[in-house]
Amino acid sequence: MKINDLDMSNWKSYDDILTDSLWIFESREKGFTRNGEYHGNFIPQIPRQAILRFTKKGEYILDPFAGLGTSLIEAKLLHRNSIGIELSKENVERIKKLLQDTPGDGDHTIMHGNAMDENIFKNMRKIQLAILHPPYWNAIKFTDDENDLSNSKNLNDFLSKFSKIVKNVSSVLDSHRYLVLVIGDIYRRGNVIPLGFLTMNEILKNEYQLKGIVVKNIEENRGKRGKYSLWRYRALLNGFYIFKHEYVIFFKKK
């Protein structure tokens, strides 16, 4: 089943589409309505790669952690349709404005709500790609909503909530189509919490095949900006390593 617009008779011309498992981006792609002001916002190159590789023009992308609309903006630029779910009312209004100012076409819907609510998905149309960039547990607190994953009481609570969202998303994702997870690991009390592999396992409990694990570089983020020497001192003192990567994990629904 063809799931993209790539012309494989001309495959050598697609130099912009990555097929290796190590992604190095020197900086965040800019232009149009893209911006990096939102703490925790992921770079647009990630949804762009996923959309080009695993959808055709006119198909639907779902982002249940819409943030400031990075996936939706890329979908519009690439002439796809999109659906976003976002907990923050303020972000919902900002996404609407950003989408209005973004060139492109298609049907784009941003809903205020929690992706754990299965009622949001009952009347949702079928989608062809899901892009999930959840909070890295409580590394950053995004809202005061008790159901926000960043407010999870403990790791098991976080994984339980995440699993429920995966099931809701899966209910509208077409068979044989892709789900993309973007996530990084965190430190707690000097030890690594491997969120990437823990959340990967939650997805694999459903009807998915693991198709790829990509390691993407992290340049100095907002939390560490101007503080690298301090983080290096802490690493040397406490015997840990400073995270410079996160994961982009690809799954195919059976």
Ligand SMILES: C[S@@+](CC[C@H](N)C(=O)[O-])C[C@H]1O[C@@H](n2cnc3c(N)ncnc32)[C@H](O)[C@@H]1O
Given for the second form:
Amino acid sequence: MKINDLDMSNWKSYDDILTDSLWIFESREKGFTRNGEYHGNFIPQIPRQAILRFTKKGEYILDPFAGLGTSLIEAKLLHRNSIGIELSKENVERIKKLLQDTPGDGDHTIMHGNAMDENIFKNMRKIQLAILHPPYWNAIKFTDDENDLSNSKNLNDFLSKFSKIVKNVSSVLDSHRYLVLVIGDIYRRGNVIPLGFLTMNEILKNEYQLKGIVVKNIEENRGKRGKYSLWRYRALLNGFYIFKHEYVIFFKKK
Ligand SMILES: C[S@@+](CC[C@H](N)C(=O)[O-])C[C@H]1O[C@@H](n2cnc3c(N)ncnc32)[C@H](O)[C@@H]1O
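Could you drop in the structure for the form predicted in complex with the ligand? We only have the form predicted on its own so far.
What follows is the whole complex; the chain from before opens it.
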């Protein structure tokens, strides 16, 4: 079964589609309604790579942590359909406006709600690609809502909330289609909390095959921009390493 629009008789022409496990981007893709102003959003290249490789025109992408709508905007630009869920009402209104101003086509729905709520998924149509970019536990506080994963009380609480959302998303994802997880690790009290591996394991408790672990650089991380020498001093003094990477992990539903 074909899961993209790539013409394999012409495969040498797809220089823009990445197949290596190390993604180094010089800068954030700009243009149209894309913007990098939301602290905690991902670069458009990430959903774009996944959409081009794992969907056909006219198929549906679901992003249950829509943020400021990067996945939905890329879906519209690429003539796919999209569904987004986002806890922040303000973001939802902003995404609606951004989508109106985005060229392209398709059916695009952004819902205000909690992706842990299984009622949202009960009447949802089937989707062909899921893109999950959860909060990195409490690294950035997104809202005051107790259902916000960034307000999880502890690591177990974060993982169990994340796991609930994976189950909800899986209930609407077609078999043999892809789920993409984008996440970074964090430090707590000087030690690494490997959120990438921990969340990957939560997903693998479900019916998924692991298809790729991509490491992507975060050279542009605003939190550390300009403070690099201070971080380097702290790293040298305290024996740790400064995060420059995040994970983009690919799973195929059995
Ligand atoms: C890392 S950001 C996603 C950014 C997005 N990829 C973008 O490029 O704009 C995580 C988002 O998840 C939202 N969120 C947290 N918990 C949620 C929940 N239970 N249901 C729905 N959205 C949630 C936060 O409000 C935040 O906007």
